[in-house]
Amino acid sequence: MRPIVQISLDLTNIDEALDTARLAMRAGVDWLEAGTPLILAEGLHGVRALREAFPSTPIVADLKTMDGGYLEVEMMAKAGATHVVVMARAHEETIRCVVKAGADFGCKVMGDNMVCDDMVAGAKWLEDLGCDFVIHHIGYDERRGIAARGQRMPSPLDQLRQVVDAVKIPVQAVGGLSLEQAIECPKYGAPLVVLGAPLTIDADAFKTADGDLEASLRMICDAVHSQDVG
């Protein structure tokens, strides 16, 4: 699988999300994500608006499904989502329901291993249950809470290679990565690179002299797309 750039629209206003998405698509982003904040704020309306504006672009609905899996997937797929997210910590039957709905409504399933006791085993379990992708994820509260206690902040890079080696499906690493770290993910064998929005260009190598965000994002996309997946 060639490297893919996905932008997570972690915004709470659909107009701002659409503006950011338009900029991202002009810059070379491949997939759009209706991030959890956008899902909470706008729900199905947000996904529909993205689909109307971008009729042929893959759209990930980051539902973080824990229960009611079949209905959630059906609703999001009918609104225009091409990918949905289910949590590994959900009951096995919920994951099976999400996979079944994905098959019924033509939607790919991304399984998220956040807060699994064994992240590698969690990824393998998601694959065994029929997920199409693994999201190897260290959560926001987990990262910040641990760091606030003066301990080392965990990173998805810590076990990314082990997760990639454990499964045969594509892997995405999420959670506190700098731009430079995110861009390096294909070298670990993880082809799906996620950028968060609101966009913060935190790597000097991608900052333009005039502060042009779109030009910076284009440089990032080019850096990702030029790689081979390790």
Ligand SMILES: O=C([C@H](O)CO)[C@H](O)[C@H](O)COP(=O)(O)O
Second form
Amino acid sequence: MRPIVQISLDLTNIDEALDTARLAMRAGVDWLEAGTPLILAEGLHGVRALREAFPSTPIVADLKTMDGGYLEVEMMAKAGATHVVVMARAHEETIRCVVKAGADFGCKVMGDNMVCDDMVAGAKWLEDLGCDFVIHHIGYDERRGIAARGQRMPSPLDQLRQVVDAVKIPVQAVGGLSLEQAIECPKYGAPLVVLGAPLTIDADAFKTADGDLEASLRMICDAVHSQDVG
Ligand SMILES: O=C([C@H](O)CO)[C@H](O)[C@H](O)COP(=O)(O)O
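Let's see the other form, the form predicted in complex with the named molecule, since the form predicted alone is already up.
What follows is the whole complex; the chain from before opens it.
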């Protein structure tokens, strides 16, 4: 399988999200993610704007559903999302509702194991409940809090191999990866490479990062796409 590159648009307005998305698509990015900050700032108008501008591109709506799963998926799908995100820490019934709504509205479901006590078991749980993908995720606050206390920051790579081995569905690793680490994800058997901070997004300001982003993204896309995931 050819690995997929997804860019997290963790931005706070539609214009900037569209500008960054245009540049990312020119560079060869495969999937767009309407990040949580974008959905909070712009609501589903953010997803709609991306769908209008990119009619055939997969769009992940990272709303991190915790409750009211059926309606949230229905709304995201009608706004143009092809992929939605439900949290493993949500109630089992919520995950089931999200999976049902995904089937009813033609959306793929990504289950996020962030803050599970046992992240490998969390990934398996998401697969057993019918999710199509696992997001193996070390959260933003967790990482920054631990770093601020001078301790070693946990990385999604620490357990990525175990998560990949525990499930049959595709896995993506998210949270604090360097560029080099993100490019390496297919070597762990994770075919979905997510690009966020610090390359594309300034994680302190939730703004597009400075520099020649298009050229950097093109280089990364080439490096990822040249790999093969069995
Ligand atoms: O989902 C995210 C987080 O929970 C804040 O909303 C971020 O998209 C995710 O943590 C991104 O991390 P980086 O890959 O380090 O940008």
